[in-house]
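In structure tokens, the next block holds one chain alone, the form predicted together with its partner chain.
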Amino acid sequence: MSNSVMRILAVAATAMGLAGPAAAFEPSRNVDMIVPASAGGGTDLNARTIAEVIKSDQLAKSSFQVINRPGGSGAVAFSYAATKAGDDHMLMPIAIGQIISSYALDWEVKGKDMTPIATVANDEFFLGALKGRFKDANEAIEAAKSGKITFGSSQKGNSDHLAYLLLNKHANTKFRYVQFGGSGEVMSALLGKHVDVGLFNPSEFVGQVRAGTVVPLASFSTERMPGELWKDVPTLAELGYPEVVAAETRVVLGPPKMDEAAVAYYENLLRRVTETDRWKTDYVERNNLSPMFLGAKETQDFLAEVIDRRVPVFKEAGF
């Protein structure tokens, strides 16, 4: 894309009140993308795709290099970002689960300390069960009131756990939380009939859904997911639980106190990344994500809503 288009976009962004009065910002050196997870996971893939698209579509002059800092399930990256306050050459692509963890697990540095830049994609949550185990989501929810239905999921204090707590609270269920080392283990346990239901991202069980061995009962999203496999799956909101909303939303943060002009620059850059064909087909579609883009201000509001309205459920559950 040419420079003039970029300028127009920047002007538009300023006019919309997204950017401050600041002068145009452009990175003067390499930009570090600090990934709070190991190489190879979902967050890492997200970061590497952003860096790849920026490079292949020549969206920026400086190069974006991915640096993995997986320590402490993300707490190390948060602490590192805090030492880089005001640094305009650092981005942190992150899953919202780690922002939730920073509150639920009471990390020293928390999600609101960072500078929100953009929301780039959404990885939805589905409740899945073996075919024939439950007729539909309502039957599973009714059965779970007995307190004997097990719910396979991964680490506590994360967005999976949040989805579970919201479901139990608002649907008055007593699902039993069973903690596994990762979604692969949850799927093994579900197929081996060791747990009754499991929480999955579409990409984690699309193979099983297509084969008909596992049935998606309901989604935790606000709207139904499009596509042949998912369009008939109701949302929990439709079933009468509008408060039960959770997903692994992919957000990009900056370190604390990032300059407004820099935020506007990166916000605009990420918007253009999410508009490329490569992003839409090679990343979003192939990984069964849902397209989603929010600017800096909307991302801030969105995070505030999750943190203020949903995260307190951890405390209520005695966590």
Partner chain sequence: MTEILSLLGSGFAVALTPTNLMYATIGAAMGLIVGAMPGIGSLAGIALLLPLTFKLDPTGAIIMLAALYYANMYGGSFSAILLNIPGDSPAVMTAVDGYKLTRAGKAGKALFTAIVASMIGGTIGMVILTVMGPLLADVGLRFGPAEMAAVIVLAFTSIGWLLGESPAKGGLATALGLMLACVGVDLARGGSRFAFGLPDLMSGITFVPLVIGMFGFSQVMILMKDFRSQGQDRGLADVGRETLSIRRSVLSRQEFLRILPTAGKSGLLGTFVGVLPGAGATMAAFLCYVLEKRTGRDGARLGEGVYEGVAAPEAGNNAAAAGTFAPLLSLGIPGGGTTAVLLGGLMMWGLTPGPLLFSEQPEFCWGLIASMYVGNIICVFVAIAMIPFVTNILRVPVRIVAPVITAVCVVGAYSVDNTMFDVVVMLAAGLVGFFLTQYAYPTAPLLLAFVLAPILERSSSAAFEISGGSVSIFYESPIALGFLLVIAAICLAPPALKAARGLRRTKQPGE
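For the two forms, the rigid core is made up of the largest set of C-alpha atoms that agree within 1.5 Å on superposition. Residue numbers count along the first chain shown, from 1. In this text, all values refer to a predicted model and were calculated from it rather than measured experimentally. Compared with the form predicted alone:
Comparing the forms between these two forms on their rigid core, the Cα displacement of Met258 reaches 2 Å or more.
Thr150 shows a C-alpha shift below 2 Å between these two forms [criterion: core-superposed Cα displacement of 2 Å]. Once the rigid core is used as the reference frame, the Cα position of Thr173 differs between these two forms by less than 2 Å.
Can you give me the structure for the form predicted alone, which would complement the form predicted together with its partner chain we have just seen?
Lone chain follows.
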């Protein structure tokens, strides 16, 4: 059939309402992955793994390039994304804590202004202490009721800070929050006995746990994490504090006003990324993450629920 005949038939089908859906979106140039943090952290690793899997498994024709835009706990990257409204060639891998921060710290651009694409993994939180400092989590919680036990964590207004606030609120503790610039600084302070406990994602202290230097006292997850290192660590919910649940969920957003076809394309692409062997072994298993995938609509609902439940905790604390 000649091209001219095909065009005539296509026009006729459109006129009669028989044409199929509009052509699906596909990137026409490189896609920028804006990371609202410095290189080397958990969000940066997440973004670079996504980009590498897309390339190695040939999941897209375009290249996905990681660009770090740290500053203001994420506010700088959010403001930048606002200038890219309608840009279908930009993604922002982000930790849910930074989305919470946009409300808790009242940024000009907030999570609701962005376009939800997908949720790709869950990074659990653990309360850790030097071996021998406390017999177990219950002893640490009891000691913290004195107001003399220090709790090392990074930044304020994020998921780390939320975990601390929930613990103090529901366990009737008086942990004293000591803020650091990152998990590496928290670990140094813990090892130097400058703080009594620290908050960590598994990948941030797995080396010290294996060495027996640091002990995971309890997790902030809904269920115990599998694996030899974690399976015997109780959740705080198990210990009688079901409201003390927090995690650093890994989410991918788009800029404001992203086209629906582009959202569908990236949602499907990220789903395929999380189904690859490389993602499951080199990223999730190696970094002790919990596998998780939510599509765009599910992510939107999930974020709304988190904001509704968690931002009031910061307001109660004076934010």
